[in-house]
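In the block that follows, a single chain appears as structure tokens, in the form predicted on its own.
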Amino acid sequence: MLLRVGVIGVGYLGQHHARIFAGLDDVELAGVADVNKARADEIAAAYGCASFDDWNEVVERSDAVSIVTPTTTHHEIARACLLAGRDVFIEKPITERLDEARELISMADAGNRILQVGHLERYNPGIVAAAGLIQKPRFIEAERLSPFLGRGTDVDITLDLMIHDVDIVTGLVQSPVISISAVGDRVLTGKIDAVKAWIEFDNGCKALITASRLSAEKVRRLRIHQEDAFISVDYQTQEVRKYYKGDAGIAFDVISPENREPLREELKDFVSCVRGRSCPRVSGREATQALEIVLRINDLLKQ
């Protein structure tokens, strides 16, 4: 039975959501929304569906619904689908605010509606393979810089690109957050486009994150450092460098895993998901816990 899937904001990102809910097995792309109705409609010839520039119009026709649209919009859409007795892909953050997120896990566990958010450095192959290598981690440095596109401004960094590694570092530490401390500039933008923040855990383990959009260069790269090894994963070469003490020195190993593209796997899990009534691997309440921190850090560069 096909799943009927519609894609809500047909931006930069959605487009590729739609390219790739239109390639799935046993999956309709069931429409495209977006308020440039040109551009709807752009994708819509591109991949064999119907086009509106009023997303009420694709949530009506779906079975489960991609919203990629700017945060400050997740809210409203999401609890719209979810009252409609959608499935819902949120792309990350999953809302601006915490009590948001929380009426939308409210509303999908009471619908038994599946709510699955964005985190796609969960299915990079690179994140996959170091899981496996990753034990009792004692230090993490996450850096995740880019040149000044224009997208994203409509909120910080802390939102748009931190929030991934966050996401990240908690995952895999798997302990209490303890203390924070956070430095940070407003430069182009007017809201936040550079930040480095220092989080400890309960169990010990600390981890000094960067996040900016005022590089060079694009930049995307996790450092974790245990008792017995020092692990590097590069997210955009998907490689991971497992570096410990050899007979005659540093040694290390390289790790090459299968390149895939994490979008169509993240997607992928969401359909499969639906279709099981499966949790996903991040839910509404794990993207939670990621925002919570990063609005702490967003908090602390108030004051």
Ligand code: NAD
The other form holds:
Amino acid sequence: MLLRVGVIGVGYLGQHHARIFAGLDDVELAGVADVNKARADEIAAAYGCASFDDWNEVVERSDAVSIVTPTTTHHEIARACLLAGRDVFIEKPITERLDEARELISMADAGNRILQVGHLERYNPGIVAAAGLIQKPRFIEAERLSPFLGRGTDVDITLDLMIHDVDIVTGLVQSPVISISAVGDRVLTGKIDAVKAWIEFDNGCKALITASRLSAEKVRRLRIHQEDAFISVDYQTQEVRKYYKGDAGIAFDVISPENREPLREELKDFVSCVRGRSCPRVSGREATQALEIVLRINDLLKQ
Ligand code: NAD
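Can you return the structure of this protein in the form predicted in complex with this ligand rather than the form predicted on its own?
Every chain and every other molecule in the complex is listed next, the one we just looked at coming first.
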């Protein structure tokens, strides 16, 4: 049966949600909404669907909804979609506040709705390939640096960029966080623009996560140190390298997984969870764990 999916917010990222849903088998892009009606019209014309400036119109016409508006609006829109009985995909971070995220989880549980959150690095082929090589990591270093583009500045960098690596690292370590320390600063936006966090886990693993929107170059890198190997992942090229002690010194293997668009993999998975009524790889609960950690980092930076 055809699944009708609507996209709310078709700015930088939402246009790609619209493009991907429009191209998926057995999915109809039921409509797009944006407060900028000219932008909604442009995207609707490109992908052949109806356009609205009021997102309620899209909710009415859809079985499932993708919310790609600024983070500050996620809670209000997702709440209304769940109340209307829709399955919901929300871009990361799930919400700005923990009480808002928890309310969405309860509503989805009570209404038996799918609630998936857009931590798309979980679908990065490099991460998927590396996951099979990683065993009991001892020290992980993640770097996510971007030139200043002015996007995502409605929230701190912790909620905008760092949350991706917090989600990946906690997913790899699978142990409770026992302590966090952080340094960071508000430089250009009045919000935290650059941050480094040191996280210690109950099983002894430690992680250093760096995020900045004040970098000359774009860097997206993860390095995992474990007993017998050092594994590096470049999120951008999707290439994985495993370094280990060989007969003639340090040797390395290069793993180049088939290049795939992580967003397409993620949205296909959402459609499959909606159809199969199965739990998404990143449910509201996982997304809220990552939110909780970045909000703890923000609290440390207020002191
Ligand atoms: P953007 O500003 O480019 O686009 C947001 C769009 O939403 C704009 O077109 C705006 O007019 C529209 N909008 C604002 N309020 C609205 C409302 N109430 N109803 C309908 N439309 C509304 O922002 P973006 O960079 O596309 O980011 C959007 C969301 O996606 C954010 O939550 C961000 O964190 C997330 N994001 C995720 C990733 C990722 O890697 N998963 C990457 C970029 C952005």
